[in-house]
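Given as structure tokens, the chain that follows is alone and in the form predicted alone.
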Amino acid sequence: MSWVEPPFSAVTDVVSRALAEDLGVFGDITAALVPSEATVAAILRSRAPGVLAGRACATEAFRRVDPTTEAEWVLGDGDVLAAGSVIGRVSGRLASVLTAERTALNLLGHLSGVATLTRRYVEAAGPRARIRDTRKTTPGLRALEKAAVRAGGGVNHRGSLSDGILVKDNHLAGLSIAEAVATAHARWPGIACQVECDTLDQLATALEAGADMVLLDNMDLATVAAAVAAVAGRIPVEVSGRVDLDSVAAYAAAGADLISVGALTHSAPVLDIGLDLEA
């Protein structure tokens, strides 16, 4: 398994649910009209430029419908696609390929869309800052979408609420920044405690409290630059909010180490990928 691929258990779970949704009670009653002995070879092809992600899901969709179906990949997750790029080939029983086709393409298209948008942010930011995802993911698809972010060159935020500590403004309705950091360090000394800061005053408090990271939320460029200067390289600085493809380079230039973008997973357009039967 390559480093960009999601856990196999996540792949099998999502594909199983997607096929159950698509097959309904009686299965593919249209494909049932096709003679059982009919076989086919088909090409998976990108119809638009982008970045590939989701191969494991497509492979599992074809395999789950019919273990005799063979999927051979020309390109891998993270590879750049041109319009018309051949991604891979599928061969097997025609009825089986047709039944699995939409599930395979839905997952390939969505995950490749996430990888494609991530790559655009990574390239726009340049080498100064890493692009990070958020927990604003499609319910049930988080592991797959985060793998797609990695395929696009981004890095992952915590995968679940148990993976890391992020003290946000709503947490501060019940405790102070100093209390939150001290309690986090006492209870989970091996886990970094990150504090979200909306103002420079909150940043100063977080630094004094011993926060391991800070998240500068919805700050303008001048304030981000001032915050980075105040941190002076002591801990990593992440920026979120107000960031889009037009502004990400400026936030990177302001000194952010990480730039988190919810749009990577909640607003990525689907990449158009098709399956063409060979003559």
The other form holds:
Number of protein chains: 6
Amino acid sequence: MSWVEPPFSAVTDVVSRALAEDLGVFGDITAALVPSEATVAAILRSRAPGVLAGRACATEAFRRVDPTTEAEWVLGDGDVLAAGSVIGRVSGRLASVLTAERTALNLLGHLSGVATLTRRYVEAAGPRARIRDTRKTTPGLRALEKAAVRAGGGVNHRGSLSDGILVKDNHLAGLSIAEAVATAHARWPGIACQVECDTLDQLATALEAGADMVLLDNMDLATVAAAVAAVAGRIPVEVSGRVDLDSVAAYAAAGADLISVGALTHSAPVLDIGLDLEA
Amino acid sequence: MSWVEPPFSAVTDVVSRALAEDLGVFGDITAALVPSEATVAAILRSRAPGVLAGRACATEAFRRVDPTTEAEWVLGDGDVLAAGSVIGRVSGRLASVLTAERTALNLLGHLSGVATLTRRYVEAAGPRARIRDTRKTTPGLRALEKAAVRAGGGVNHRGSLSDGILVKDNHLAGLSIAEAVATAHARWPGIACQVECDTLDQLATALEAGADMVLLDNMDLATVAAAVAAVAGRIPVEVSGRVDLDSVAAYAAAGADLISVGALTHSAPVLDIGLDLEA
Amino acid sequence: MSWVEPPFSAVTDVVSRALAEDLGVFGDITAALVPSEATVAAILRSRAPGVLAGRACATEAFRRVDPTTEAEWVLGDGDVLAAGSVIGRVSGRLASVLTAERTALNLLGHLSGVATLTRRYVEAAGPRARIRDTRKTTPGLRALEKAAVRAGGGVNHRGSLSDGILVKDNHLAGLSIAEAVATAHARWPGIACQVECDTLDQLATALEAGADMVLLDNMDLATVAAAVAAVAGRIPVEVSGRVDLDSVAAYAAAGADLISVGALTHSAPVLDIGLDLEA
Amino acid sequence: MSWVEPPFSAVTDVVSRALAEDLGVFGDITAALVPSEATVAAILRSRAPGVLAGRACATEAFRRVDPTTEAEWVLGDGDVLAAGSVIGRVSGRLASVLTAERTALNLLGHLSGVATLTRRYVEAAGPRARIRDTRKTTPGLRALEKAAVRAGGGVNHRGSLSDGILVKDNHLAGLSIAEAVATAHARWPGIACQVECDTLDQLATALEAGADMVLLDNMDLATVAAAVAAVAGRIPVEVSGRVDLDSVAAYAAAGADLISVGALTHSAPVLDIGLDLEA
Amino acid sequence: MSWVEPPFSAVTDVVSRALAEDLGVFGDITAALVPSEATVAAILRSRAPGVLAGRACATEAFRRVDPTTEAEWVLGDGDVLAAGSVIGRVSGRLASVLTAERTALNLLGHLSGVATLTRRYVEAAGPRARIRDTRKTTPGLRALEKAAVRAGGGVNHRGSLSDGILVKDNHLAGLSIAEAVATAHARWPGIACQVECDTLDQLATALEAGADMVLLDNMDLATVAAAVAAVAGRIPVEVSGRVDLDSVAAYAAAGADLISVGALTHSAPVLDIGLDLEA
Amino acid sequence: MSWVEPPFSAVTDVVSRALAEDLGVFGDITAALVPSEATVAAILRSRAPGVLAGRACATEAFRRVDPTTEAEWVLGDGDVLAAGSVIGRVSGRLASVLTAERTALNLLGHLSGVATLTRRYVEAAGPRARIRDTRKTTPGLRALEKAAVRAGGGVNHRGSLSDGILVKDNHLAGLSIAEAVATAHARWPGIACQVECDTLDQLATALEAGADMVLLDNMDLATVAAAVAAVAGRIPVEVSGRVDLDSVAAYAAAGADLISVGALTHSAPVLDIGLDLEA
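Target state, the form predicted in complex with a further copy of the same chain; input state, the form predicted alone:
Let us now look at the entire complex, which starts with that chain.
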């Protein structure tokens, strides 16, 4: 397993659920029209440029529908796709390939879409800032989408509420930033305590409180630059909100170390990948 | 349950999985910093115009994290949202509300995004053609996304491979259209047999074979018009491929009864819905 | 919970699976045609004489579809039904009641069918022999069917391969009856070791080996009587095979303590129970 | 996969649940008495005439208990069985075969029972009418039982509440037949709207409303004949209620296109299939 | 499967849950640092004397993480371990072996700990009394821990509340011992009815009531001896409470047939088993 | 939810599995002997000094068996228990309370055992070092055991392989420490990279490589002191191996910031907690 791939348990889990969802009570009643002895070889091909992700899901979809289906891969997660790139080749019983096709393509297309959008942000941001995802993922697909972000060259923010601390405004209804940071440090040695700041005043408070990272939310470029100056390299600075493909380079230039973008996982359009039967 | 909502079993299933995914081993370690006696009231508000979907998911997310959290709704699935529309109000323990917030918003935002894009297609198409979804849904979320399409004014294609027959080119590697239609009719009385046609010749064959519906795939407008003329109202005509928000009206004008759009579910951007704490 | 009812965990498990199976991707699209404000009261009524079983399943089906549906019961598991007996009354939203109806009735009808057939055997056998079920149960429904057998006046054989020892001919391919009994006693103090015997010779061997119970399989009446005489009351004697409603009294008269009947669970016809809307 | 077999996901699901149910906490404590090196070959044989169904379930049961067990099949789902027909042959470790035996036979026997009863109805009905199942299936086994009906020569009614519309009397508490049909057509293009009719008046209303199919429920033969005449071939006519093996030919002769029989799945007795060890 | 091993369904269930728990959202991010082509061979070795249990779990953990990992075993469940004993050898991709290592060792160590403590009790008790476990097992691991007790030379008490009757003081709030035993015998032929006794008076009542076994709870040695004398070999006598490694021999000497010890499963320290990479 | 409690999803998951495991096919056949109208009130009481953990599990066990059972709590997770401390009071149907009792007590006893052992280490270590757990947890119970460690005053190490990086010797078969740390930092900003060191040389390498934390494994006290001096407060120092209740104070005195102890979760004996019926 490459580090840009998801854990196998997430793959088997999602694929088995997707197939059960699609097979319903009767199974694939159209594919069952096809003579069972008919076989096929087919090419998985990208129809648009992008970055591949989700290969393990596709393998699992074909294998689970029919263990005799063979999948051979030319490219892997994180590889760059041109329009027309051959990703891999699938061969076996025609009915089995057709039954698994949509599940395999849905996962490949969605996850490659996430990887592709991530890559666009990464390239737009340039080498000075890293692009991060958020918890704004599709329910049930977090492990897969976060792996797709890695395949696209991004890095991951928290995997869950359990493995990172991010103190936001709403948490401060009952305690101060200083209390939050101190309590977090006492309870969770080894887990960074990040504080979301909407203003330079909050930033000053967060720095004084000993935050390990700050998340500058919804600040304009000038304020981000001022914030970066105030932090002066002592801790990593992350920026979120107001960032899109047009503005990301400017935010990177303003000195952000990390830029988190919800759109990577909540608004990435599918990457068009198709299965073409060989003649 | 309104007909634009998903079955409750899909709601509880997806929400419980989403929360387990987000709570991880330690739970919400940031919310646990908040004093447990702190309470809150908050407004769910749309930050952009669109159509609401996913309300039952949000209710379930708040309730499952903490049954004492109250959710009151002003709007329901299928209702139109302006930027700033109040959707509902949530009140209860602060920590509980914050823990459930992201899961609730992820589902509301994604499903309202699907409903909103559907509505745009429906309005662009006008009253002469119905907009349909496809099986290009997010794995694990089909029931929810198909309900969101209904909330947006669209209609549903097959729920699964089990409840509709759609004969495509790839199925014809081992049998003729005539054989496919005849076998389908013999096996599945009561289920419509739809045949995908790429050419007018195929259409003629499908009509002769007794197809109950045809899906004209990737045809230009002139060919669609010719196909509609050939069908002459005997069976419903569906169009797919090459359709986007700019072209959908023209395809409708060309006489399509149904227009199916994969983008509704595979490429709808999130609708921005937020939770604002009351002062 | 009465002892004739199944454990609640089996009830919730089976009902949630049954509803998910029946609701599919779109839910109950016919019930969704009904105005959501329409309410109803309905009577669960037996349309044939029999014995009730499965009440907890019906309660759970109505409750899970809609917690506002009320179920009030007149009769309980194990109660005798005449044709026309009122079993209970359900009231609530019309659409909710209709959606849950089939799942509730499928479980009530099947389990009452098991209880009813059991009662017929119990009555035919008379007071001298007890009627037992077997492991020939419907996959996934064992706990419910075994409870229905109790509701019908029968007693349960093993719950699973784990909680009883029954040495059959096929087990003796690799060891003697004496070895089997000795090993079973050594390993599983507190679990009775029953030996299946097809002949009086085998019975003699089993008795000598110290079997705690014997199962006389496929013996005619005279041989059963001879076997009962040979056992002479030292251990319980169970009879299986060749037993039907016509012959069960004779087998009881021949001295069997227990008579096990696979048909109770694998071949019981449904008991016709219906839901009649009140005017 | 032949079209008379269930989707593989239903097979693995049911078999794994059945085995867990039967293995309990200790596993098969009787089979564990057998020397682990003992091997066996055994024949699966029908002990009564009928139609085979459930082969994939049996394969899965033996394989899951022990992947080294080999199953070779002579016959497949839908094949006719005489008393004594050899269905297949199983070989491997004796203990493994004995542990899986009951689960395999329970599924084979029950599903072949459904197929066999279906075949009897199909033959009794003759070529003019098709026999259909209903939603009166065993909870958790719908996909398997519906496949068994196909194996027996029947055809399937709805797979779930989600994939067909059947308007019954009880749905009309809040809307008219005309409203129901119109709404159904508007919402669900491509899904047939069937209306249950108890009288010729209702039938007239349903026809006028544009129903796609009618279900004549509990009508006597003369009324069915009158209804068939009234429909005059415009839409398919299905009959249910009052139909048994004695009357099914008459209902077919009265002109029903389809005859649905709940008993196929709720009251089919087991088909006796056994496992005989080879000498 | 040897009789000292758990049913395979419990093994796959526990291992898949343990791996999902440990892999989280990102998978093993440390192992992913390792070059994917690196391979390894490693020895599973006991670092302390004891008894092995849990081998099937370890096999499954390595296999499920990566089916290409090979596990070869030198020893099996129930075998005695010295400090330094080689248990088996694992070879395959380095990253895969490291990912599975902790799950495999956690299960091996815990279950071998149970087997080892059981063996110590068995040896301390001597041949006159059998050591039994209780229902005081770790939630979710009952089947595995009960198998480990067998591997350690002990025997199992009830697998669950479903497969044995043990009447305790608390059950007598609403019925007498005589009523309890009589009802148990009537309802559950073939299941032994054991009665817990705290005093000799209760014992006398239990004997008179026809209890099949008694459990002498929290009695001192002299009272146990008196109780054994009172029972006079008619039924098995089990002792619980006040028993530890120091006193178990005396209780055995006092005549107990069975001695049940909760500590076997609720307080067994881990057995230290490690994975040493080969040079 | 207090921060010393586990996420609710882990609680419901473990409890439902534990109850299903204990209820088996027939349910609690002993409790079913009790008249169903009998009620009871009972006190949960500690029989030994310790620290409470697992309260939410006990609540859930009683509630799930019977929602009418009331549990009132005097103490909460993290509270100190004397022998005889009243923890809470349970009241409701006698049969329901008895059925849930063992599951509730198994979880309370095990988790309080973990909390109690943790507290002993915390007190022995004194205020200068924090006690941490490891991944050596019971499969399936990680979230609960890690919460129990917090209840006992300890802090948590990684929740899973996904949320922390710990480079051990075995990972270095294919890359250097410097490469490991650099890659980890590049891939996982915000996640600390900890390096296990067996020698002072390795420590020097780890420091130079930029490790964020070190884990000194199996070092004697003098070496630990030398290591602490070498680190000179730049990063946190954790110690593991060779630590027990006798030596932990010395390791703390040697300057460890954190001391991780596998025994907290793999070898904690149960804390004896009982349920006493009120007279």
